[in-house]
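In structure tokens, one chain follows: the form predicted alone.
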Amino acid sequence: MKKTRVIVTGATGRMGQAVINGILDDPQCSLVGAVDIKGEGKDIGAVLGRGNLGIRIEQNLEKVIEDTLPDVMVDFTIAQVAKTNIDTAIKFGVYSVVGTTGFNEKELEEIQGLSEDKGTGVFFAPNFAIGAVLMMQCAKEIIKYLPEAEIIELHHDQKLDSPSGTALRTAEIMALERGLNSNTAQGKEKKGMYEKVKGARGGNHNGIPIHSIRLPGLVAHQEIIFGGLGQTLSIRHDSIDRNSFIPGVLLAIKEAPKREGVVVGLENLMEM
């Protein structure tokens, strides 16, 4: 069986290292390159404590692609860097699996256009934890019957963007299901309600309040609270270790390149 040749950008980051360990342990995948602005020249195996693998960390993504001829690039960096990485991968015909969040609408439109022009696909997932995907799919059903809901998302204090991509994606799915579209203006406060402290009610995305918490000790967590007449219903997902994302990343590496164009959401690769 031909192995999928993979390079990882953001290789020395916490998610990058977890992804590389997952790839190394998967018999259907082969790590062929590691890209990062840190640790240039070091063997990625030594960085991971797995002994030398003969794969040196490089900064120049184009050179790594030309030297290794990968099938897939996995990106866990930051939005500004990831956009350039994705553009480069598309140019060379390399499929991108992207876990980075924080892109603006213009950047996503540019990626979509470039993908269509070059015929090279891109996969985005706001969350690779399969449990988180199941949570979003449950929310999609619950919102039909309990349309009033709020989202609380909690992440480690090094996460740069808020709300999280998972929270935004969840709100969009819920809003669409209850009859709104993703371009709907933010919902208004109910009559008579006001904030004594600005922002106390959180942000508002498609009429659904989102509250973001950033604290040390957290990894990635989300709770959705639904309210109805005389009742509430809560669903919550907790990633207590970054290894929770690896099965989803490996699924995307193997299955996403079979799809054309830009695909968003792990649910599109699962038999839901």
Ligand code: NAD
Given for the second form:
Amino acid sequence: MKKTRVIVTGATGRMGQAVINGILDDPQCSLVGAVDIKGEGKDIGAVLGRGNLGIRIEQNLEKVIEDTLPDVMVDFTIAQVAKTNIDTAIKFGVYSVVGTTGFNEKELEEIQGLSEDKGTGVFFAPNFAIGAVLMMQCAKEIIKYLPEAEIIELHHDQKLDSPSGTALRTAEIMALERGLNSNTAQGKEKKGMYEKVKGARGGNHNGIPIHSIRLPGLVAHQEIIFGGLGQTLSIRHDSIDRNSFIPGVLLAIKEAPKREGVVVGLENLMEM
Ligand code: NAD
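Switching from the form predicted alone: structure of the form predicted in complex with this ligand?
Complete assembly follows, chain above in first position.
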């Protein structure tokens, strides 16, 4: 059976290293390239403490693609860098599996357009943890019955973007189910309410308040609290280790390239 040839951009980052370990342990995948601005020239196997693999960390993505002819690029960098990487991958006909978060609307529209023009697909998952996907699916059901809800997301203090991609995606899924123009949207200020400290009520995405917490000691966590008459219902997901994301990334490497165009969300690759 032909193995899927994979390169990883952001290879020496927290997620990049976890993803590479997952790829190396998967008999259906073959790591063929590693791209990062940190650790250039070093062998990625040595960086991971697995001994030399004969794969040097390179800065130049185009060169790595030309030299290794990958099937899939997995990107865990930062949004601006990832945008350029995805454009390059599309140009070379390489499928992108993207974990990086923090893209703006314009960047996503451009990626969509380029993907359509060139006929090369891109898969985005704001969260690769299966538990987080299930949390979003549960939220979609619960909001039908308890339409007032707020999201609290908690991440490590090195995370650059807030709110998290997961929180934004969760709010979008919930708002779509509830109806974007719902009267119950707490985002529309209720009469007499005001903030004594700006931001105290969190951000507002599609009428759903989102509160972001950044602290050392955290990895990636999210709670959704639904409120109804005389009751609340809370659901929470905790990624306590970055390995929680790896089965989802491996599923995307194998399954997502079978889909056409731009696909968002791991739920689209799972039978749900
Ligand atoms: P990190 O800072 O540890 O790693 C980012 C890596 O990108 C670093 O090694 C950095 O050197 C590299 N980089 C920066 N600029 C580059 C460039 N120009 N070319 C090549 N490499 C470059 O960050 P992280 O914790 O690994 O997170 C990376 C991204 O993944 C973030 O956007 C984060 O929000 C996202 N994330 C997503 C999920 C998910 O399930 N989708 C899970 C965790 C993290």
